[in-house]
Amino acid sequence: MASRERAPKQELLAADGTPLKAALRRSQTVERRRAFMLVAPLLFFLLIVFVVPIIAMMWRSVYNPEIRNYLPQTAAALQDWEGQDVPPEPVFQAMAADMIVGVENRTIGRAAARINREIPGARSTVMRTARQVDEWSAPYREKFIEADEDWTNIEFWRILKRESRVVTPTYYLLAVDYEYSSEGEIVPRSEVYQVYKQLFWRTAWMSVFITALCVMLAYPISYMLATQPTRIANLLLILVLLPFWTSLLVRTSAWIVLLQQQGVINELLVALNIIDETGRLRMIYNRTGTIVAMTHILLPFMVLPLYSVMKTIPPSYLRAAKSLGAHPFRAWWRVYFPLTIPGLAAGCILVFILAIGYYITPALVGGDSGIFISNLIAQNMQGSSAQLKLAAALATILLVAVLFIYWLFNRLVGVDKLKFG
């Protein structure tokens, strides 16, 4: 039987006569462009006030232009020096030329301050010599050494050569309590100066501890809110939200009044003869004060996600489990608790990230043993001895640590499963 010839398929057309597929693609392109234009102001805003400052901070943490900019001839001359003996005459001649220019441009002080960060006391050596060098003539090597014996210090020249690099990991080494030795090897800093690594660990474990305390306190509060009648639940929820309507400084200052040795709590304990006058508890300006105050401040951030999830769980689930013979705790653990995990996980990640970067409360009530790494970052940004590059390195490490924790949390729990309300 002869096979029938199939008629060719006619391409579907739009109302204007164009192929339907092309018309759909054009329509989708227009919708994408329109959607992009709607979010473009927000993207531009985030780029300007968030992404660009972070990139600038990370670049500043490794950017080291002072020696190269203020002592350019010396930096170039030191590239051929092997670092085994006092540099030859061309290096001192280059240093003299840079000093003369630096005194005229008033930049020699900046170069001296940068060298002084690596070798304490070097600033006076540089500035004292710079005031005399314009009166000298070649050869300069002997005149430098006669002016100050520190110019024979090989370590000084090695550090000067090392710090003439424009990009350097020096500040990241300092941020984890390491440094370069005079031979250029990476070695631990003296124990007297090892503070940053300890502060990073303290910030991490205290943030975890505060998050755990918030979970312990927020879970029963959220459960009570979710199981109460609507009118009572709304009233209690207002009490939970009330701290948001009070200044953070006021709340922190209130804890100072409560926890200090002459404060309300100690006075009450003395009045009840629980402790005597000589045994007053020291609960402020230490870790205890930081933990108590921050737990109170961050507790609503745990309550709200938990409450939003618990409110959607029908009470009949627990009743059904109990009616089938489950112990109340087993019914709660096997039925109710798994349903609250999205809100619990959301509260944990929210409280932990807020806690690890907190600044005001530890600064006010933390004392020496309760401050966080954020307080040291701020300290390195302020004052006459501000070290912005070191602060940028510390902040970058903190940022990378938080991003890593977020990535790990996403792998283990899944951010798409969280419920914030």
Contents of the next structure:
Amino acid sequence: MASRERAPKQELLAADGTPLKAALRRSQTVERRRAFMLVAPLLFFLLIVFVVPIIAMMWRSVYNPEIRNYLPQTAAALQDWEGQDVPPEPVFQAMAADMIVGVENRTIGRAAARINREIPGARSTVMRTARQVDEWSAPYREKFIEADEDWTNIEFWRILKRESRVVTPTYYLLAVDYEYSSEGEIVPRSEVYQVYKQLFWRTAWMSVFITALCVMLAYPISYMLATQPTRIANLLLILVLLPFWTSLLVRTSAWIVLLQQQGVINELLVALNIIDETGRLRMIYNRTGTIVAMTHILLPFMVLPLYSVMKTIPPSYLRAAKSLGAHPFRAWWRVYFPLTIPGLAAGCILVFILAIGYYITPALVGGDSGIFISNLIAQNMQGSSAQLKLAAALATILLVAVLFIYWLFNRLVGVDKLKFG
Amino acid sequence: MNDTSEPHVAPEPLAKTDGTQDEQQPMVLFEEVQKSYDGESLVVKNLNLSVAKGEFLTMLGPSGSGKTTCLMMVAGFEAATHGEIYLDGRPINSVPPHKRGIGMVFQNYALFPHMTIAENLAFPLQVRGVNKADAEKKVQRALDMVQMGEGGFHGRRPAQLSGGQQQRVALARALVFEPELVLMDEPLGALDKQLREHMQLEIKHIHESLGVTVIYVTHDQGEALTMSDRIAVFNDGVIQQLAPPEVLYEKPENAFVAQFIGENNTLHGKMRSVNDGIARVELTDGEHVQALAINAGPGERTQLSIRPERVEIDPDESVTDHTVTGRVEEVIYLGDHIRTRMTVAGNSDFVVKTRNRLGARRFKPGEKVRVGWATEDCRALDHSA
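Starting from the form predicted alone shown above, please give the structure in the form predicted in complex with its partner chain.
Below, the chain from earlier opens the complete complex, with every other chain and molecule after it.
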């Protein structure tokens, strides 16, 4: 870039008269192609297993095709309806036509099920009418109403109209504990159903807490690693990395053995008369369990970037600061600490982002009070298609939150300054 | 570089201490100082050294000789295993580094990379609670002193400066809080030869104008000779000789110093007799020469030390006391002088340096010549390996 600015106005020419830039580009083509070939397999792989699934997931979280697909004419006819009164004849006519097609293709049941999800009990209305509709002829409106009073229910039609949109925010509303009221307004869900907002909040603060714990534990140990002779440092580093090398399940079951109410720590405390039998501490299957186990697991991700940054800071900086008259703490704070910020920031972002999406540890040792949003995402993924969409919405919110944090972080610290190891 | 021919002189230079310094309290005093890192061997062996106020003392020696350890003990980054160090009469073994008030220039400058030049210089003032306006003035004065006061260096970071500029800033930072003692740990080691020579003079001038005491560590003997009032030559944890540069060069007291300082021709032989300080030495090829007996006695093997520029080829009888035979091996033309390498008494590395003056005779390899020197220029020293 800089060279372009400095280049003289008159274009330089290569020996054969072609512009120098073109010649340079041509001479580098082979090199560039080779570089691309090297990254191509990974690029292709990532596209297939990463980018495409994420896009599919995000699409799924807003995709709402059932009404539009199974009741296409009704959906079209409802577009002109104002929602004030029972719909006019054309809507019922469209509904009758859709029902006839639906019965033939055996899709009417799915449509009915989809409507039933919004209006409990609507399935039987739809199915009963659908069985009779092929015997009727226009005008349909009266015959529908005659067959079932529920067809005069304006709410039913409003919901049908609302759900005929192919793209819907319903699942996002659910994911943050809101829903559509029968009037079509966005209102908070009743309190018994409000779980997700609280879980997002809990996931966030517990991740921050775990990150903070990791900083407190990793900073001194990294400092020691960085200042020890290489041989000792390597040995210590292996100890720090040990969690990486043991299976997550083995480690987790070790935590269970240690922390459970009949576990090692409780037995020891009882034996030492620090607590009595009735006062055994609950340290697992709750928040404490999640925090302890996750801090342990994520600690290496904090140690490694910190260590690699600290290793590059010559000890003479601290000495210089002291020789210039700074108290050791002040020397550390003014000179050493600022220089470790790139590693600290890298470790924090790494641990926080890993923590916020962590699944297995909270699932195993979190109990009820220690689970994360990812556990509910997983739970929803095993449910009905509607739950799957809710899971997709929750996951998308998590993804966007992480990207936002990353962006914020980049603005504040600058990702290019980070050192990951 | 904004080199100028005239060194900057501070507005009110402290009077350089003169002959009265002997009665004064020494700035630094080592008393039977020993240092061991592993408990098995001593890096510094029983060091006694006194550095006068205003003196420029260089600790010179090969790596591992203990010179840097001594410096670090003064700075407070290493603790003496035994003995006491006094700073201006005060024992400082238990004083932490930040309370010693000693300026220090580190080998790789140790400028704080996240601070600007001005912030780096203001750091020692800040921690001393100097108010901002005064600090700014002092920073400016210190930068002026190292000729970096102009050119917009204040706001730059160390990485944006050249090695020489960083060196100047490091020097200014060590001086800005007006310490009485400045330690320098091979501060010029990372610079190229020309810049190094220039900085040597500059540091010397700054020392002269400020009157601070400087302890300077280097392994470069040229640097030591250029700058120092006195040089302590270290080897193996012991000061081999402590003397002003000219004494060190011309009157080395042992073979190590003779070899380490400057270029040196050695001839091996056996001391036959000593008479009135003049020794008769039988060289390995049987020839006899005279030499000053320094630290070898009659009957002992000895190593004669003669500086290459004190040797005359085909000398006048009036100049030299005796001559020996040499065979020319190689003639190297160096412009201002000519080096003639020859074999003398079995030593094929005997070098003679002659000024390239009009009519100077050039010799051819293989030629046999007589070489001679004055007895005072030839010192009979201990026979080191």
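Since this is a predicted model, take the numbers as computed values, not measurements. For the two forms, the rigid core is made up of the largest set of C-alpha atoms that agree within 1.5 Å on superposition. Numbering follows the first chain given and starts at 1.
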| property | result |
| --- | --- |
| Post core alignment: Glu179 C-alpha displaced by 2 Å or more between the two forms | no |
| Post core alignment: Thr74 C-alpha displaced by 2 Å or more between the two forms | yes |
| Rotational displacement of the minor rigid part between the two forms [degrees] | 15 |
| Backbone CA shift between the two forms, Met37, after core fitting (angstrom) | 3.1 |
